[in-house]
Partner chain sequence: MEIVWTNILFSIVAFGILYFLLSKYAFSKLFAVMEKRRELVMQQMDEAAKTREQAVAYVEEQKQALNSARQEAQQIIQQSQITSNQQVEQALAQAKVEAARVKEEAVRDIENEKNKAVEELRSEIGTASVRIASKLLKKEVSASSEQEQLVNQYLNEVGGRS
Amino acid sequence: MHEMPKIFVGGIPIDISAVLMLLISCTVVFVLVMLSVRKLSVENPSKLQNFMEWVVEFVEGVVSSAMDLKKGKPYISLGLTLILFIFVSNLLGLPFSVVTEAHGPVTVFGHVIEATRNLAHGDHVEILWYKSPTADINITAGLAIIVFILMNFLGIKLNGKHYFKHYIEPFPIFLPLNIIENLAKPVALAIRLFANIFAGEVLITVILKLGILSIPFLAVWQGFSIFVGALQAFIFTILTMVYIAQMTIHEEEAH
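In the form predicted together with the partner chain, present the structure of this sequence as a single chain.
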């Protein structure tokens, strides 16, 4: 089992690999998007601009499948950021990962990595530095929490009393059930994304143990992982839009 390179800075735990991977992922997405909008042209778009416009149109399709596109306009940027960030994050861990073996205490920036503290003599730990950021449940949980806060905030702001009324429908006795339903949404989002990507990386590690035989299996699984990465990014985005639509749009016929 790989350990995370966690250090304590003034009592605050910091996972260096998570910080590193978030930085890489955000940078890749940012650079990609900035390159695509570098030379914007109405009549003669570059290839990257064409690609980015295709992504925008794709996200518009996703948003319009969940809600009226007029109401969904402000969420297109959110959906774009989500889908690009998650897709890039999912793919980052596919080509390789960086693991170091530690036989004694390892220090980073003058702080000891927790997993390497108090190692018995002859024991060792493997520290995972480079992986998909979305293969860490903390990061997918962070994304899911953003979605959870956003959808409830938008629900209260745009839907008013119907938002609260929704919790006691169809009967007041459904209140706990409705609360669980609401809470289950971000949990499901976080775990679905994390489990898919984490399982993919675990399977890559397992396949690699086959040695030279692993090449065909690895090729197939890497290809499939790209598909899974795209699919999970798509699912996360469309579910976000569906949840926001559920919370913000008051359906007259339902009452």
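Compare with the form predicted together with the partner chain: the form predicted alone:
We keep it simple here and write out only the one chain, dropping partners and molecules.
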């Protein structure tokens, strides 16, 4: 069982591997987007520009499937950010992982990694430094909480009294159920994304134990994992748009 390189700063636990992988994901997405718009051309677009234009059009389709595109245009950049970041994050742990063996206390930035703090002589622990960020429930929960705060803020700001009224529809007795339904949305978002990516990486670890026999199985599973990573990025993004539409657009307006 691999341990995470967790340290405590001011009593707050910080997973160094999660922070590192988040930085890598953000960097990859930023570089990808910057390269795609570096030499914009209408007559002779590059392959990367064509790819990014396709992604933008795809996200526009996702937004328009959840709400009228006129109302959804402000959320296209949000959808584009989510789908690119989550897709890249889902794939980072597929090619390889970085695991080190610690035989004594290991310090990072002057703080001791908790898993190595009490190692006795002769003991050792394996530290996992490189993994898919979305294989960490804290990362997916953070994304889900951002979506939860955003959709409720937009609902209050753009939908006014109808936002609060929907909690007591169709009857006031449904208030507790409607509140639970609202709170369940970020929980489902976080657990669905985490469970699919984490399970995929665990299965890769199991397949690798087959030794040389693992090569064909690993190739098939990694190909399938790319599909799963893309699918989960799509599901998270489209559900985000659906939740925002539910909160911001009154039913009478939708019709």
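We call the rigid core the largest set of C-alpha positions that still match within 1.5 Å between the two forms. Numbering follows the first chain given and starts at 1. This structure is a prediction, so every number in the text was calculated from the model and none was measured.
Core-superposed comparison between the two forms: the CA of residue 212 stays below a 2 Å shift. After superposing the rigid core, the C-alpha of residue 23 moves by less than 2 Å between the two forms. Once you line up the core between the two forms, the Cα of residue 231 stays within less than 2 Å of where it was. Superposed on the rigid core, the forms differ at residue 43: its CA is offset by 2.7 Å between the two forms.
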